[in-house]
Every structure is written in C-alpha cells, then in structure tokens.
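Just one chain is shown here, as structure tokens, and it is the form predicted alone.
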Amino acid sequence: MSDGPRPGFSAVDHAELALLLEVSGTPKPGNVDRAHDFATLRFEQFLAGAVGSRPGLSAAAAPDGPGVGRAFERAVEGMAQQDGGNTQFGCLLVLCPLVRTAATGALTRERAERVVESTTVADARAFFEAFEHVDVAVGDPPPDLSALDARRGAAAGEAAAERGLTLDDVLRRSAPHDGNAAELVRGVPRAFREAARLRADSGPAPDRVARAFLRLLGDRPDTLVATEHGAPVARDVRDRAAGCAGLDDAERLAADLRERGVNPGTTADLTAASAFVALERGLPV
C-alpha cells in the first residue's frame, strides 16, 4: 500500500471521488446507495451532487481562494443543481476542511484542527448562507441562541457576525448535538481511524467503503437519527448496526431503516471523510 496520493490525482480528484464511492457503496443502511433509491432521491442525483460540488472543492484547495466557510458555500450551490435536494451537504462540510489540509500540506488531524480553529467570521457567515440552497434537517437551537437557528439561512449568518463568532465557534457551540461539528473541532478523529481500517480492507473500494459505514455506524448513536427520530432509536440503531457480522446482515437492518424512514446521514458524511483521507494515503482504486 502506498502512502500518498496517487499521482496525477489531487485532493479535489479525491473529494470527488470519495463523494461518488460513498454513494456507491452499498447496502448502507437508511441510506441512498447504488442498489437502494429514496422516493424522492436517488443514486443518479447523488453523482450529479458530487460533479456539481467541484466548483466549491477547488476553491477550498485554491491557496488564495477563499475560506472554507465560502469555499463550502460554493460546494453547497453547486451540488444542490440535480433535481434532488440535499445530496451530500454534511459530507461537504467535512471535506472542504480536509481539502483545504490537504492541498496546503501534510493531511494530519493536528493541521486539520488547525484549520477549522483558523476560520473568521466571514467564513460562518458563509456557512449560515449555504442553508439556502438546500433544506437540511436541523434540530432545535437554545433558547438563547435562536438568532443561530441555521434554518434562518443569511439572518443567522449576520446574526453570527454581529456577534464575532467565527466558523470554529459555531461549531464549537453545535458540537454536544451534532456530529459532524464535533469531528471538525477536533480534526476529525474518527475519519482517519477509519481511513486506516479501509486500506487495511480488502477487495473492491464500494466494498471497503460499505464496510466502513457499518463500523462507524456501530461505533456510536448517529446524530441525524437523533435529531429526527429521538435518541433512544439513534442508540438502537447503533446496537443493530454493531451486531451486524457482514454486508448481508447489513442488508437485513438496510430494509428495515428504509421501511421506517431512518436516515444515518451523519454517518455517511464520516464515511465519504473517512475515503477522503484513504485514498490521499493511497487507497488503491
């Protein structure tokens, strides 16, 4: 196994084709993947979602482009062109950070961390601006933070600028409730334990990749579930997910999930991180 990007390919290439290998993994239980299609989204919008998302991925690999903040803005724009909706808005929001690493050094957690705690003010404003593209299932701010509430798109982001806060601290703040953010704010841990057990893996990368879903599935309670179907089913799907002995036992829980309208997106945004850093170490694909 080699230990960097493959030649010719860059950390835009990789973004790319970490989004396209994410969704074609499959079964991915209470996910849209290559076998398995939502009512009203499907595998082809997905791959439309990633090619639309380049724009936005090479302006946060662009040195003097701008922050990530507007860099995920541009990603979110432009995946949200297919027919769909939200397609991969999470997995964007973990991958521009790791572009961002990727392209101006080594792709380590430490420099990750670094360059979520770098983010300005401009960049959350961004952020808060990228919810007006796509509808994205959010829970409930604090009370003393419903100026945040990021449903209110541009608002919450001039409310975050009237305050001070960078993209890191609102991160900081989502981070007991949401998943993604508290990977961001902690250069994303789980993703590169992951990467390492996915080029440890065997056989075709969808393969690898649906694999990897389930381990971090059944690492811990996934925070979309939680926020839409309640924290007592987010852990049941943990524990179903952890008892699973392989892909077909994946398929069993896959039908069930789908049956029932439970949506893991969380952890699929971890999955696409975790390709993401795999292939930079030299997935072989």
The other form holds:
Protein chains: 2
Amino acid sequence: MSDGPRPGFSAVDHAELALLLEVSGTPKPGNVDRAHDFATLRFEQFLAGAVGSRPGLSAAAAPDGPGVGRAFERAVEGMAQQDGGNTQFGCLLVLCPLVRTAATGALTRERAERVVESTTVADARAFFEAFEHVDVAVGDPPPDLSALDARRGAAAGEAAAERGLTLDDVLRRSAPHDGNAAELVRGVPRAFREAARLRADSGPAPDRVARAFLRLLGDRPDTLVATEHGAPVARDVRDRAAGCAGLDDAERLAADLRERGVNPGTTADLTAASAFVALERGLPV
Amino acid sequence: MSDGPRPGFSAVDHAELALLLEVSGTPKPGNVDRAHDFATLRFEQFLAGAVGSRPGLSAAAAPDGPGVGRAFERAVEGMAQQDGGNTQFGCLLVLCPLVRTAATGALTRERAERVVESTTVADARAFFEAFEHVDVAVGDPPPDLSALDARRGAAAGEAAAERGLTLDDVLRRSAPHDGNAAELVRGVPRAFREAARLRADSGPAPDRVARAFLRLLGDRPDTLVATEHGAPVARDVRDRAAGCAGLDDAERLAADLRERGVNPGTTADLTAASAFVALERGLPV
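Here we have the form predicted alone; I need the corresponding form predicted together with a further copy of the same chain.
Shown next: the complete complex, the earlier chain at its head.
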C-alpha cells in the first residue's frame, strides 16, 4: 500500500475526487460508470455535477459557513447545472457532513455522528429545499407524515420547521427506509468500514471502487431499489451481488440490472462516501 | 443547439470541466481517454490532476492574483499530486491565460493575446519553475539557448530573468517548435475556431470533444509527436487523422498509435482549450 499524503488536497478536493472516482469505477451494476451511460443520464453529467457541487462542499467545510443543511442545498443546486438531472443528490447528502467533520478536526465516526446530531431546524429546512432543484426518487411517507413528504420541497421544510424538527430528527425518521439516513445518524459506519477495505485492496483506485460497490451491494439491500421496485427485488439484487466472485461476474449482473432499469443508487452514494474517507486517509491515485 | 447558461459555473469551474471532458472524449488516438489507459498513466490520474490544478486555476482568475506564470506553476504543482506524473501540463499552460482572460472581461482572442503580451519576467521565472514538479517532454534547445532549456527548471528561470525575458518572450522563442506556445502568442486562434465547431456539433459533449481532437490532429502536425518521434512521423499522423471519416476510423488510428507509443499530447492540450472556450460560451453538458 503506497498510501502517501496528498498535502495540497483539502477535504473539498477529496470530496470532489471521491465523486469522480465513484462514477469512474466500472462495472457498478445498475449505475452510470466509466463504461456505461443511461439513455438520459450520462457519464459527463456526473463530471459536471461534481464540479458544480464545489461551492456547496466548500460551504460545508467553512468553519463559519451556513451549516451542513444549507451547504447541501447549495451543493445540489450546483450539481443540477447539467442536463441529466439528479446525478449525485444522495452522495452529497452523505458527503456534506463528512466534509464538515474532516474540515473541522479528526475524521472519525464519533465526530461525524456529532456533526449530524448538532444540526438545527434551519438545516432541516434547507435539506427539504434541496429537493426543489432536482427530481429525487423517494417513497411515500406514512399518512401521519405526509406534510413532511420530501417531494413537497420547501413546503415540507416549512412543515418540519413548524414542528421544530432538526435535520437529525428528519434523518432519524427516514432511517428505516433510507440507507443514507441510516448511515448518517450512526456515524456512517459502513463507509468507514469500507474505506479501510479500499485502502487494504490493491490496484487502480477505480477498480477498488468497483469492488467496494460490489461488497456494499452484496452486504445489504439497496434502499433506492426497495423504494422503486420493492423489498423482494432489493433482497434479490443483494443476494446476486453477494454471489459475484469478482468484477467479471458483476458485468453480467450489470447487464441484467440495466435491462430491467434497476438502479442501486444508495449503494453508489455510500461508495462515494467510502472513497472520500479512504482518500482522506491516503488512498493512492 | 441547446446552449443554455450555466450561471453557477465560474471560469475556474469551466476550466476544470474542460480538463475532465478532454480526458473523457474517446477515442482520442494516442492519448488516455475514457476507454484507454496507458501502462503507467491512467484515466483517474487525469481526474485527480484536474482537481489538484484548481488552486492554480483560481490564482489565474484572481484580479489581484500572482499573475499567470505563478498561477500556472501552482496549477502544475497541484496537478502533480497523483502517481501518474505529467497529466495536464500543456493543458494548464494554455488554460491559465484563457481563465485570466475570461475572469477579467470578455473571452476574446484579442484580450487573450493581450494577457500573454502583458506577462512579466516574474511570469517567465515561474513558468520555468513549473518544470520542477513533473517530467515534461521537451526538445533540445538550440546551442545558444541551452541556458534556457526548460528541463533545467528553476535554473532556466534564473537565466531567463538575467536576460530580462518575459513569459511572452519565452513563448515567442518556443513557438516554432511548440504548438501551445504558437497558439498563446497569437490569441489561441485554433482553440477559438474549434470552440465554434464544438458548439455547432451535436450529440454528447465527450463525442464532440473526440471529434474536435480528430479535426485538430488532422489539421496540423502535433508538435509533441514531432519532438518525440520527428517531423515526418508528426506529418504522417496528421495525414492519417485527416483521412479518418469519423470516430470508428479513429479507433483504428488509436490502436496503431498506442502500439507505437505515439502521443499527440499538444493536440489534446488544444482540445482542452477549445472545450474551455466552448463551455464559457454555453456548450451543453
């Protein structure tokens, strides 16, 4: 492992590079990657999304910045300045608190959890406003929470503010059905674990990223797949990913998921978060 | 042409995105691209190089910044923080003055030429110092100019300063054998011309970029190829590129150049510059 320092790279630089490496690892079954485009969502739109998210990521890193909720909303606004729509919404949701954690001290699970715990009502409002910038696939909320349906955007933010909910509160309510929220309220455990594996792996960074994606996909059902196609499909995809012996097997899974329009997007989000932690700890590129 | 504004993107953002699009266009015969790596120089190292170059690109854009020579040296320093060595030295040499031009007023050939004309002795010194960060392929200088051999890095910068040479002076001396220098002292005419073609083209941005590369390669001998393999090889590559009917033909040329280790790097540099101008003028992504 030739883990050397990358002294000129800030947490913001590593977050952007994590987004670029995430989309470059191939195959990442069901997702856009270096070798796969979708009909209306293309590789270069992820490149532009990564560049566009920088002002928001920089706001997340700023000690006197606007807080992670507003930073996230700005990152999504910038990300959306390409013609593909939602490229990295979930990635940015996980990255913004991690960038803040890394920019303000040691990048540890404990500190990441405290960053999320200390979010405010204003952070929650900004989080909902981020949904105004792009169409994001989210499931139907329970009837008693329909006012907080994220698809309502700023109106849901108003409703959350009226109830005095912080972003941490909102994420705790989403955690049962959203893998990113579940990670954020627990100090992003899967990303920290996977970062260690990324660093212990060998070979080019994008290949390591593709193997990390496959491990994460085989480890737990993807919640975006569950939202869009139901829990049984998500479990089936998990089992098939767990059965892949390597990236060659994953190519076959990729072809099948592409044909069926099954997109394990939450797993891609956690892959980007894992790459960020690994880069901060010296993953060679 | 759906050329819309990208209001949140600065000249620095467009320069970084131009670097990312340049390496994503495929095939770009003889160069690393979305579908091709070299044994010791890989796609992801260009991604990291693009991210790493941002502080330098930002310095080029700053009205009270250190000047384009020092900005370039910083961009190269940041670019070099990956394990592949020289990824985008020539791209950054052309982009830094263009970024300064765009960040300080209208992006026109006339203004770009004035930005280069107004460079100083300090810019020349910093330019030579940039060669300290990576190995760059340059030809032997004439005997009377051996003190200014760029491979001598800072020592060449000292020699240039003793002679009172500005960066413009240095580029004028290099123009006969370096396509990037030739462009810079004349207001980057090929990049502005190619930017118009990029915008008038249709289809995904990386495909447009690959076609732009092929046009530029078929238009004039690549000076890096001439430096490394001699003028006849550079002319042969030009003729073969001019004979390509499209990207399928270019795949065959790519396979041959790769096998022979022929790398038309200067043409890639001008492709990135063309993409930058096109993005500033609304190239859709």
